[in-house]
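One chain is shown next in structure tokens, namely the form predicted alone.
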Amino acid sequence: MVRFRLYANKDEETAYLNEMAARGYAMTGFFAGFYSFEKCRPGEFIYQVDITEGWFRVSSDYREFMQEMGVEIICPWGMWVILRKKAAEGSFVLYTDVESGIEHYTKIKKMFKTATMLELICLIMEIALAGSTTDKATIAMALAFISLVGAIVIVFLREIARVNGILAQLRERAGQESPGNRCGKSNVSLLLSLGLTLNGIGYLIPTGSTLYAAVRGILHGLAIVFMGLGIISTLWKRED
């Protein structure tokens, strides 16, 4: 069996594969957001994800810990390794402190701000791009790009935010934090980050049909519906 899901949020995702494995289906790869899954006993396995020190790679130290520790590597994904560990072994948690519960949450922090910062660079390259040229073929490519990447910016500082507030959290557990500094919530709305999404696809699909053409207005003319939604939510929390 095959899910399509789509996760910035380790946390959900790791909760998503053990509602999943509590059904009787065993996560067993990952590619692009396919999880692929087997038939396995209801509760059989709990699974982790965490964070890795390269991409789509594992060190050959952090494997013989995992397998002294009981744990199989399911897969790495970029920043991330999907873990698992039989139920009938005892509970599966990875940071039990508060301290390496900080190191953690901190790594995938900056994971995700060095990320942000990536995407924003492509992101004023292709607005560059957009403005140095004529040809209509390469602006809508490029609106296509800038779309697109403005939805993930979005989707990334959110996660920045809810990242912030669990460091927020134990930092005060571990008394190096007042509760005053608490921030653990974006203001910025998903429905942007999904107007956009919509408006990038709407420029990706062709112009040389009367149906494609229609498809593409439906597209935009639900971006611009969603985008409107997401800045009047936006501003509805900042008020608040």
The other form holds:
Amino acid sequence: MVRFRLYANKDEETAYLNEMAARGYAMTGFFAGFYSFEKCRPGEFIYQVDITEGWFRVSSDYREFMQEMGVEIICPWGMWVILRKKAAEGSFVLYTDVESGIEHYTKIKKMFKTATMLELICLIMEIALAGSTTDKATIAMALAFISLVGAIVIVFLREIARVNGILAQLRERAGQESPGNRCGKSNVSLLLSLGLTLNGIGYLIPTGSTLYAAVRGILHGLAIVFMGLGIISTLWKRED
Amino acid sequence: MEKQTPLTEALFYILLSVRKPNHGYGIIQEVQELTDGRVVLGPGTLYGAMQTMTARGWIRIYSEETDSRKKKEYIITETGRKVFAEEKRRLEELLRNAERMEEGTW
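Okay, that is the form predicted alone; can I get the form predicted in complex with the partner chain now?
Starting with the chain above, the whole complex follows.
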């Protein structure tokens, strides 16, 4: 069985994998958002998601260590690695004290910050490209990328805000000064991201036939509605 | 050099558990026994701590078995013992001063 999911939030991803395992579906593979599952006894495995030191790989140290702990490495993907352990062998929590929790979420925050910076650089380059040409196809392509990258940036910024909230709570538990808010909610609405995504997809649809033009029109229409709602909701929250 | 004490509870008990050669799973078990099950180290926490302490030269690899069932054993170094002794002095001071609390109650 294959399911498509996009998670930026590793805690939600972990919860999803454990919920599937509880229902008798053990996750065995991942590729670009596609999770593959095999049947298992309900609750046979406990899943955890860790951040790696490498890119699409874990060090041999890490691999050996986890093996010794009875932890199975399902697959590294990007900066993440999905792990599981047989529930019969006892509880499976990766980070059990405040200090290592802070370290873990600091790494996650750093990764999202770097990724956001790279996305912003892409965004600027695409905007420059769109401004420097009169070729309609190139402009459409650039607008598509700008919208999609913009959508990703919003998701990442929200994730950074969430991680900041977790870090502030952990620091408070450790008795450290915690600047920044503990609510961990970004003001920027996810609707804005959804609108941008639809807008981007709209630009990717080729011009020509009336059918395409109609689909494109619907997508852009929906995009405007969602972006409008997103902006309203963002400003609304700001006033609270 | 960055400030190394106070040690976190995890670092303190891990250092104690590698006074004799010990491997990852053995460390978790020993820490659990020493604290009557209060401190149970998660694999992520232990891995991070071992990496940090190896980098700082507090512990080192004692043996690495070459057969397929690899079990790395770790042992405390001289530096590690020094850090631990310093922490012990700090804890003794805390405990000594804690006794003063009794003076106020009669």
